[in-house]
Amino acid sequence: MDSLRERTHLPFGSGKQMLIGLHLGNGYGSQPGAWRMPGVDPESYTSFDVRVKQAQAAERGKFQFIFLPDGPGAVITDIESESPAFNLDVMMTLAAVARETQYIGLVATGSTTFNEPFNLARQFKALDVMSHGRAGWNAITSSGDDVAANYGRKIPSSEDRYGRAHEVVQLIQALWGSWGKDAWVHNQQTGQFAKKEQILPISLQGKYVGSRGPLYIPPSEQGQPIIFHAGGSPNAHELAGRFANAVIDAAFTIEDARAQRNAFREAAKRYGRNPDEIKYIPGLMTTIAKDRRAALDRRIQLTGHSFRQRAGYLQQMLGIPIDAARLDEPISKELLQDARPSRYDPRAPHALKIAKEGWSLRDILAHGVIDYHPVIVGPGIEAADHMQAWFEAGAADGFWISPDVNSDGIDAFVDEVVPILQERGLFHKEYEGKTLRQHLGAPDQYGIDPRVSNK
């Protein structure tokens, strides 16, 4: 049987390519001590350039997209030794960007349930103007109390907080709408500014939100912002399958990726939707190196000093003892007899394969077995063996990459992965347009989507 780096066609879909975001949170990476690192500038927390710089090594790899998420309640509790998860601002941070790049989508988080329609729908458009059409909107729900107190309230109920952002959405799209597309007119010698009949109110009222409107800012290269969704859950099912045209999630295996690929596509057909219309991104966290001992030896710089803890809880994942103060020796053959996965974290069978591997506690740890999405340590064919083998199962429509530590885990991706899967024909090698309308294949839409509206 061919490997996979020998195999390059794509029985998921004839000349079918995968799309690449990528997750900026804090500036430094997706590793906890990745702001201690050597190299490393201690401020990126607070440095838009070392943003900009950032996205335009992604845009040089032709990533489709950035991903910016937004937790306004999450200060960590370990903050005397740890950096904030999230940016300063998205929308700032965005703005910075747009202004120094030319084709990658900017793609930010902004919730439903503590955010008024109005404001959303104008930060969103006026940033999808500046950057000439590349904006899109991670459209969620909050559900942690500790953002519920920065606002002084009390986290809805399920029920609420969904059929609030049911509302939210069909609104800010009406919003997008309300400025027609061939209203600006900015003709100098008539002296007409805009054709005032095609600038109108909404008047939307539900039992969440209204608003009368009209928006003030007129239509993008891409119309409006994309509608992105994040989550896994039946109701995130139904509101990613009524509006949005990309979701990033947290799978860990190809069986999972696939089921929940197919639920959202299933949902977007019950609302008259193509599910083509739906891309499904899961999340893949990299650390490149020449070979899987300095990949490893790279993580325990970044992680080591939160083994002994992590032990503790790869011990639950696997139902045996482990001693944390053996983190030198593998687990001991007769004890991985006995071991019994945990059904209740899908993590569980493959930290099992790769504790029976022969690696020390300590490495069994490096390879991230407890990370919060997969995660590849070693050399960049390995991420992308694991990216076509998922790709081609039909369990993603792309991934979104979170680096170990953004100062030079970008540019490795860029440079390793990039080139052997454009190589293999699994991703472009130019930027086809500039929208992320037109990076993610999506429809043509301005305002509301006619065939969701009434469902």
Contents of the next structure:
Protein chains: 2
Amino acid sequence: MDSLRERTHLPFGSGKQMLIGLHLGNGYGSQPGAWRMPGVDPESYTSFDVRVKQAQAAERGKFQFIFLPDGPGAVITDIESESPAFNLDVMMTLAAVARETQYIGLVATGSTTFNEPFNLARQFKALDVMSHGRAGWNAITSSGDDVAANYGRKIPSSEDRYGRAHEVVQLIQALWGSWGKDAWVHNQQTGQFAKKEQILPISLQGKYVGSRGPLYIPPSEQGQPIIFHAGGSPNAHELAGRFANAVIDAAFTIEDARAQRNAFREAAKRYGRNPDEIKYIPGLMTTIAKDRRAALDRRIQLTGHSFRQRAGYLQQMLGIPIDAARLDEPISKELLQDARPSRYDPRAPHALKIAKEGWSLRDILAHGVIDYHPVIVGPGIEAADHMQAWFEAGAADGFWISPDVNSDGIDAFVDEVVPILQERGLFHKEYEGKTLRQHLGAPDQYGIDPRVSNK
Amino acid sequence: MDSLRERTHLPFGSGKQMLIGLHLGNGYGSQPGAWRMPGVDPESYTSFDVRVKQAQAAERGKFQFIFLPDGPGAVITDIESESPAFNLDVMMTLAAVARETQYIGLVATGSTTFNEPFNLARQFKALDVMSHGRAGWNAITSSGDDVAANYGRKIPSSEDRYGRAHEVVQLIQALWGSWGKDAWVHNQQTGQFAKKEQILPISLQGKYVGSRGPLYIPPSEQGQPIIFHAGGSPNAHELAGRFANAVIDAAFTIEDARAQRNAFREAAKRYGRNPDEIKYIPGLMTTIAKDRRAALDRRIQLTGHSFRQRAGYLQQMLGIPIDAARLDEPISKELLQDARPSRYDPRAPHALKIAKEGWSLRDILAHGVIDYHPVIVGPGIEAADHMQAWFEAGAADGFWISPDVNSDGIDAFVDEVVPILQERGLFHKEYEGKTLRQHLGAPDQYGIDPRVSNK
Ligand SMILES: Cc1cc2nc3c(=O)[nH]c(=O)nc-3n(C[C@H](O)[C@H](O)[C@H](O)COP(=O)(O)O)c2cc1C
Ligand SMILES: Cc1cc2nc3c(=O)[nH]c(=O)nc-3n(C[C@H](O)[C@H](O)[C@H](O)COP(=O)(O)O)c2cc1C
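Next block: the form predicted in complex with another copy of the chain, after the form predicted alone:
In what comes next, the whole complex appears, and the chain from above leads the way.
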């Protein structure tokens, strides 16, 4: 890691630009009704063509990476009406995308809990080689009982999950580094295929996992894949602080995001790293249209059928009685004066703000006030403003974007939001290089990290 | 499996045609010196472009499948001068090939010993979907201590390896079948995404592995991947007899091959199957050139540097003193009369036959008398004759071909051997369908095999 510390870092705000990633999941998009929207291929869920096309759209927008969540749990209970959320298989999807894109970083989630580390190591390194240095591994611990059941197990304790995760990441990075930078000679004249003394066993054995190695894969154009993490618990801070160059998160307010970002930066410092080595990337969901009204109508078309049910949730969020049958009417000023936004739901203050603007109950819900991330429902400039505000407040180093419907929502973001950010100098106009490490400003990594070999 | 039993099978020999598969490994070919040959890309080992091109060459020759061995063991001890034998990762390779071919079957080895079954299940099913029904899984048990060491383990006993293998295959087939044939509706008008009552948990728990399921992947164009096996022990007969539609093997004589083929057919019968459901596929290595002399010279160029060492081995094989320094001379008639071909090496009689033809020691070795499979070093017709003889003797249902050097050796086979076999009516001229099951004459499989659900 010495080389990482030696980099000169631009001070915050001085010309630094934000990162943008695309959330790639079931192929339809992040909103439940997406699969039924006009123009959507109903077979997107099993279509690798569709994934490739969507990644290409993000690459047209100069996104630094695509991000594929994963968590092979229960086939969702509402399978009668909704698609599962994830890719059929994240690695097979990225293999297809790698062959048909040129620049965009390829980041997939891989569980440290339910994988043989050697298998994860070779798949991500193979992806890194086949994409010419664009692979990233989102190293998470699995926490769902339904996921564990698919592996015939119970979810281990948090201590065991993170204990294993530390060992697995350490071991995999060691395997990735087991060929030195110049180990692969392949000189047809001299007949030397590789330098044996630069290909070393790792011989790591921990409490949870072990491996002798070496891996049999030479370095890629970026040396080896880069580590991402997703989550926000103290355990997540530690794991990411030690290993990750980027963190995928969910945060609803600038304050929350800034606190999370700082927690990760502090953790990085505890491991002797420069905090700028870890990029904090909260999510943003988007419904982009020519104006707010058109965007709200699109959202109503998508998820309007669930609004009666959601009104019940809004009632809890705001602490006032709401009549779910009166979707066309605003919530009365009198009622809103009595509102006590839930302290347990970070989305509540935003929901109250929207309600006070006087929108009908239907339009309040169409603003996406109850969703997994902050939601922009409006013209591109509203997304750009949100991103700028968070970025300049030190709440984010970038964003991962979940369009409502991928088939046209990625293009809408690329055409309506990206140019504004570029014009404001907040987002790059061209890829600075061809590897994911270059996109993130992280140095190449060859050989074995001293943190790994100091076992 | 009822539907399998219902098929009408052509009696042996009556117009039946052979299967051909291509061995796809490190990208160079099966002979040690391959990576240094003129016209070979020295970076083939890490090149996915190269693998795709080679698979396309096999598809041009109407091969029914490509076969990718795997066994992540020691980086070979002679890495200074030779490439590792396998793909960087078999699934990532097949994902690339799937996207850039149309017909050829895609068969990869996946260890039942060192994989989480749920992960194997979803990767092979994802491959099956992305290739539109062309995936096959070579379900083997890992037996190398060096492989086990990479997983931080010891190799389990044969009983435990095969005990686990039976459970893993059963469980994976159940996961593959967990969506009924028509379960995936995705009707945008009615809003029905899937039929919940046709997507069922498998809830299997054995001594070694378990899973609740269901898998979240709908059927492919062939329903689900097909099972291959590789090996020849009694345990292998049982596992393959129960589950496999094809067996990859190594056999040096017609007699051995016929005995193996019958052992697999008998095992299939013990499981109540029609023995024609299991195709027996021994290997064949090829050095094809315009005549025997040119082929021998090519072989000398490739591996001639190792002939002194190999002469020592030939001496043991034939039980006579051989002077490794006199490569240019034939072995004398007197010596050959005393030869006692080793009873422990099935290649010995063939080696003696070649020696008696009067070739120089160098040319004897250049015939490939010491290799992993029978070797053809000569014009295409010699390979065709070999294949016809074995096929018509009931020793093989097909062959997996290991060209000496892939860059031109696949094309040589396609241009020089395939047309002869086609002319003799022994090999198809066109793909009969688009799925691997169609290529092998196996019916589609949907839902859960009764052998699996009768737990
Ligand atoms: C934005 C975000 C994305 C996540 N993505 C995944 C994922 O793709 N797969 C997964 O299994 N878990 C994912 N997680 C879950 C975390 O890995 C972690 O298991 C969860 O936050 C529980 O926290 P803890 O285990 O640290 O207590 C994600 C979490 C967050 C906040
Ligand atoms: C032709 C052939 C190909 C094989 N391919 C593989 C392979 O790709 N990967 C692997 O781990 N083992 C492979 N094996 C090994 C077998 O799976 C098995 O482990 C070995 O034959 C030991 O036999 P037993 O375990 O049945 O006693 C292969 C064996 C044969 C004969």
